[in-house]
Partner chain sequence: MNRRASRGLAEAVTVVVAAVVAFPLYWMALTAVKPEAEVISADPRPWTLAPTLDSFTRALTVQNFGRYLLNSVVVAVAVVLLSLLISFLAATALTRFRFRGRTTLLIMLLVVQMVPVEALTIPLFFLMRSVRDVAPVFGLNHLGSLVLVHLAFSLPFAIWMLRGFVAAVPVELEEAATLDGASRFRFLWQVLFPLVAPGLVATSVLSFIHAWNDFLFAKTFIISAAENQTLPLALQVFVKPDQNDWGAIMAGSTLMTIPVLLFFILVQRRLVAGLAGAVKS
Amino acid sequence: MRTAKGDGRIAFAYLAPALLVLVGLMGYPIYQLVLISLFDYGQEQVSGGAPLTFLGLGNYTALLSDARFWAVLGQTVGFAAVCVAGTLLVGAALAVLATRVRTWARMTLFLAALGAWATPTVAGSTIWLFLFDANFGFVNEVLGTTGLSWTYDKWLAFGLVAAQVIWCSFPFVMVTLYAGIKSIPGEVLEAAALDGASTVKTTTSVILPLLRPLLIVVTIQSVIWDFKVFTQIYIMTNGGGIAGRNLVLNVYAYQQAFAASEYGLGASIGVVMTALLLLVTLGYLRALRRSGEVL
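What is the structure of this single chain, taken in the form predicted on its own?
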């Protein structure tokens, strides 16, 4: 009989090629990012006009003592939370809807969703700006609010960008959960229907608990994607909004590294972001293991 230890070795052997590729594609860039964050690395050092100065944790000390960094971190966490919640809600609702409609309606829904998913981020962000343009935008024409600038106010701008992020992210959740729903035995859903459960009750009490492993995957993926949003914020708020009111960590790191030529400080922001995402993911998985979930 094959032992669990032997099964683990076989599984590792199958995963080894993919792990080697990941180490090559991600390990070395992360190593360089950490290395740069330990030095005073600016434009003079890049051009060879000044020697590298080892700072150790100096960049991290300066970063963590900067009130601007904590304000941007708070905005990033709040923005990502709204995007993740919205993406999961819209994706899950449409996945359930797709199982309840006729074939032609389901195909139309999937084609529309996949169109949003396949749209390049730059193109999608630009289209949304046109739709919400203050003077010529279709949305303002429909609402009768011509002249309203959706990107001037801080919270309106965050809301607009969050809506665009949800629009281009929900198809992944919808397709994944739809596949999971279709894999649920029909007898289970029939039993719920015979017991008189409504659509909402069946979804919350039967479907979602059975889809919990998939929900873990899409939640973690959404957290990673939405926490490191860059393109939508940069394009739709013109680099972070007026006086940087709409900055998130990725845009803040870009400004520090390339606009201010503080590459060491920008790299330290990237390291902090990576560490935070790893901690959130590992903490979430650990909590699920403690609750008895099979991952």
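Throughout, rigid core stands for the largest set of C-alpha atoms superposing within 1.5 Å between the two forms. For clarity, every value in this text was computed on a predicted model and none was experimentally measured. Numbering follows the first chain given and starts at 1. What changes on going to the form predicted in complex with its partner chain:
- Relative to the superposed core, Leu15 shifts its CA atom by 2 Å or more between these two forms.
- Once both forms are overlaid on the rigid core, the distance between the two CA positions of Ala192 between these two forms is 2 angstroms or more.
- For Met26, a C-alpha deviation of 2 angstroms or more is recorded between these two forms after rigid-core alignment.
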Contents of the next structure:
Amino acid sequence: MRTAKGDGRIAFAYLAPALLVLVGLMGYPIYQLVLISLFDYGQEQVSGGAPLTFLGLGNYTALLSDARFWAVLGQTVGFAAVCVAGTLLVGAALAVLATRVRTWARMTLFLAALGAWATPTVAGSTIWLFLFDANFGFVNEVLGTTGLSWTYDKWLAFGLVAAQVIWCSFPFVMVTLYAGIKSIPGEVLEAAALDGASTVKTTTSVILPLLRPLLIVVTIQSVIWDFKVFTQIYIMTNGGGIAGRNLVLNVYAYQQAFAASEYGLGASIGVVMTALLLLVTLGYLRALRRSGEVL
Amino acid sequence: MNRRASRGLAEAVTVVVAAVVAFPLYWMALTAVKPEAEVISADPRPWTLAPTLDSFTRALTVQNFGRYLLNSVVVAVAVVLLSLLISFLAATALTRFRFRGRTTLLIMLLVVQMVPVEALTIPLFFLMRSVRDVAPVFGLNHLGSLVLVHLAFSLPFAIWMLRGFVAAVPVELEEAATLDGASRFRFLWQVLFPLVAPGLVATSVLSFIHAWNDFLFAKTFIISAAENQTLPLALQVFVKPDQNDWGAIMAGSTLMTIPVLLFFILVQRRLVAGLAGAVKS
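So the form predicted on its own is up there; where is the form predicted in complex with its partner chain?
Full assembly next; the chain just shown is listed first.
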């Protein structure tokens, strides 16, 4: 690393475009989000028909005293937890499986996974909806449950969306963990074998500790992604389910803002969500520190 | 169980899993080429007797799918090129130079990745609304607004990922290039840029998918200029309560998936290498 004089200026020149975009399109909107959340900001105010009323924390107290918000928050956390656990389990299991088979079988699996990964979210959600369609769906045909609507029942609907989310997000975990396992030097495993370590012992005391930083990264990435699932819920449950039974926080925020024109309230949900995710981030940073990542 | 038999079993399991994972895609392509009567049959067959391109024709003619496909390509390609350029420069700055605020900046980049995009839709909507008066191309109802937003959301991750690749290039190389009389600028583009290619590929795949998949921003920003809509939204026009044109929806989905699939297959080796590289760094 060079520390010559004038480095700062060149570094700044290299960074300028990125900073411009990030400050303008992330920094400023974050500030605006907080600001909007402090006002009574509805359709009237947007069109300029009514003056803005400063509410202070009014939107937040309204939100936190609303049973619906807590229900949606609980659903969001539960839904994300199921998706994360499913994604990690499937991804890790298949990564290990991929190391045990010959190239042709591995390539078959990777190609299929690549397909699921590459499928655009909207297309993927629609395909799954069609597969599980009450009347024309292949799944009902196979199960002999023709007429069963998977999106009608609250928990069936959540389960279906979770399955779709796991389907399209396990490939990232699988490929990353596979790459991680492959990057463990052969000598390390040979040494363990020479020492007479069993497969279980090798896995728990050699492979897992080496993969730990990687596992942390994919876990946190999954937490962040799954906490923010929007498209799948929106499309598969038609905007949040019957009477909003399948709402998660960001669909709720979106609906409050753009469907109900309660921009202030929507923004306050966004702020709460951001705060929750920042807590996760702090945990992430601490984990990275502990695993020895140098910033 | 001996080694061979256990490997055979593992391979059998692998093939079954692969088949299950790929099945939704097979079903999509199959439905897209089925005649309409077969699509809405109460007992769907996992094959078709009379493949036809009718659904594709409907998707392409009735709903002007070609235009939306073009819009999606324009947005995604613009986002990928811009984000590669900008993130490469930024990653170089963050790894090659020491300056005050460097660590803070790195942490900020990590933190902004966690901000829920969906929450920012509200302020961004107002921002694009006011941009419309100054620079219409980047305002509401224009593709530029989508490019800007996706650029902003893919940059932090791209920079963070590329950083490892740039750091992996030995500093001695730069010294050697300087001794040979190469300018800093030439070194940057002729030596460093090609060397971090796997990283560039991995980041471009991720930003491409990001832009290509977007449903929320297209839905929010492109409100009254249907001709500037992108594919994910265009697909939704076939969805009508109780009378979905599933054939056309699946044909549209197929058209939408093919470019990404091709892109993935083209770069898959480099993608795995890129992810492995990001992991190692």
